[in-house]
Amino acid sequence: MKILITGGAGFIGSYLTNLLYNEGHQVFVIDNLSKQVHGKEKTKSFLYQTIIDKADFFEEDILTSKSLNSLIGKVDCIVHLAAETGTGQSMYDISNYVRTNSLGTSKILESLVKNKNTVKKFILASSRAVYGEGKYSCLEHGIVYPVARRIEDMRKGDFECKCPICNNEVTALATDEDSIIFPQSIYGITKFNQEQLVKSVCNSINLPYSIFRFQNVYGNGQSLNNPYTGILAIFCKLLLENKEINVFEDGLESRDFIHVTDITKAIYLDLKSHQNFQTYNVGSGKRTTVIEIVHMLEERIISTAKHRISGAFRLGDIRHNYADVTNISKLLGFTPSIKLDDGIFSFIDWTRLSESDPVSNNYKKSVAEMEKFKLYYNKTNS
């Protein structure tokens, strides 16, 4: 097969990358080579530095590229995961984030629509943020779906979901495909949007597509200096800094997460299987406290940093979230094969062995403009 990948030098997509490159494919990769993401030498970048070989690289941003209009005509799918990615990030950068995310999107289904292609399927990487809270259950009322907690709660140390009807405590369920999409974030929005426009024009031109709601995603070459980046990264990389971790909320909040490894197989299954027009989400289905990530970290790496869990909390955020992964399992076969234990072990090793600059001045500048832009509550701005 001939695949496109957007973001193909990024996070998710190196990996993919890599893994149809070894299975004897032909890629091309449109990329940017984002600062947030590839640092300030971009090509030589990890992630960067892993691809060079595996496809045929353009330096692009997907909104201004001149080489899509060609490269449909060449491949056989499209796997679309250029983006913008941080939540926090999204509630003040937020045309950012709409034109990379929605505009980005729009650009490649017009030049589909527009132009002679061979492309069979297209892609999408969403996200379980497209759910917000997602689904939970009340004593009362069944099953529900929660919407967005109450600053004046939080502010008391109130970090629960309250049931929408009762306003009593819920307890979070498995969210599956089919439950509300309620996001609660401008990136949650964002990556909704991409889900409808790619639902919307490639139904209309009778092209199949697969849309992947992804949990939190780790794994090594995650990028140690984005602030944006996912909370183990940058957790283990403060605790090696010797740098104290600031747990929001009260450490509760918890996540679903899944090795960048399982992401990039689900892929593979979907590229080899015979399913189309259909939404999977991908994770481990099981739910892990911030507090838990926190401790096995502080286990596995010897530092005089602390934790402190301080009762701060970001608009945008969710409490909890994971997913039910019946469907994907059921369809593609897909079973995750990394415990998070063992990727969690592997992850500090490399981030040992890994040449970046220090991530807490950035961690800090990203607090400090969330507090400017009051989504940042602490407790001397609350």
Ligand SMILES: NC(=O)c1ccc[n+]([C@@H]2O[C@H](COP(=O)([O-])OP(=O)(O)OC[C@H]3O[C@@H](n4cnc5c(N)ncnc54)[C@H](O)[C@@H]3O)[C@@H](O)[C@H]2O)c1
Second form
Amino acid sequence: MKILITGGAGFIGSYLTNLLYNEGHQVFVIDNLSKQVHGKEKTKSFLYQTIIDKADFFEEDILTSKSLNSLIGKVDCIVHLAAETGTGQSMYDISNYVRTNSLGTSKILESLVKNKNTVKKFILASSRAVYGEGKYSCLEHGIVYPVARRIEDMRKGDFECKCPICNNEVTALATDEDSIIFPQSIYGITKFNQEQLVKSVCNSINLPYSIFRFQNVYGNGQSLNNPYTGILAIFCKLLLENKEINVFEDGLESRDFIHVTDITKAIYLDLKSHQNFQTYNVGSGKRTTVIEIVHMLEERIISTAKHRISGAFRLGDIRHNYADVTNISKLLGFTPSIKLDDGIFSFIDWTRLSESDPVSNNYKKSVAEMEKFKLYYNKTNS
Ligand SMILES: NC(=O)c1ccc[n+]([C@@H]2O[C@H](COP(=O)([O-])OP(=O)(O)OC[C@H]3O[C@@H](n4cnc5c(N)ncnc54)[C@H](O)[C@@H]3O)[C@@H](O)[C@H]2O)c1
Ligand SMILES: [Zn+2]
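Starting from the form predicted alone shown above, please give the structure in the form predicted in complex with this ligand.
Now the full complex is given, and it begins with the chain already shown.
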């Protein structure tokens, strides 16, 4: 197969490029090697280095790509990964997120509509962010979908989601693909926008598609320069730098962590399958609290750093979310193979050995930026 991967030099993209290359496929990559992901010296980027001789590489922006029209005339499939990916950052860098994620996707789709092409499938990387808080259960009202948490509640240290009908506390359930779409961040809005664009255009030109809603992806190679994504990477780096970890909220907020090789396995299963026009959650199906992550790292890293449960919070963050993975298991036969307990070990080793700018500087800057735009609350500014 010939496959075009947008964002193919990124975290997930570089793993996918390597997997497809090793399986004997021809890979084409369009990626602008963005500074936030690849650092100042982009050609020295760890991720980029891993794909250099595995793909035909075009250092281009998807919004202005000159090669796109000719590439769609020779590839069998497009995997669209290129995106801005920071939930917190999306809350103030709004036009950039809409431009890259929504307009960027529209450019690729428009090119498919307007030009003769050989593409037989379009795969989109979406996100669990489209669900917002996701699916919950209320003792009185059964299944409910909470709205965004109230700033007044969170200032008082009350972080749990409430029933939208009776305002009582609710219990998180695994979110399935039929759950209500209710994004709480600009990032989530643009990811859903991408889904709508893909569905609408692909249906109109009868081009099969698959949409993947990834949970929190982690693994070696994850950008350590980017302070906006991946708490696992940020916390791990802070411990190695002997810098304090500021644990937001009460530390009991939870996420569903899935290893990057499981993500690429899911995409590859889809490429080989006959399933089309489907939307899949991809996650471990398990919840891990943020404080559990901190403890897992602290047990494995010798550091003088302490963690501090600060009660601080960011607008746009959700409380809990974990995936119901029944659909992908049934339709693609997918089961995740790497347990967080195991994946975290090699992740720490990799972080220890990898060169990157100190995350503490970038991280502090990112929090200060959110504070400036009144999107970050702590005890002193609330
Ligand atoms: N990593 C996660 O936890 C996660 C979770 C849910 C969804 N996703 C989605 O998966 C996809 C890949 O995520 P990732 O973690 O590999 O991100 P990443 O930031 O590591 O990679 C994105 C790549 O896209 C490139 N890029 C950005 N803007 C571009 C543009 N305008 N033109 C060309 N290239 C551009 C970047 O240089 C980078 O190499 C994204 O669409 C993201 O929204 C990721
Ligand atoms: Zn209720």
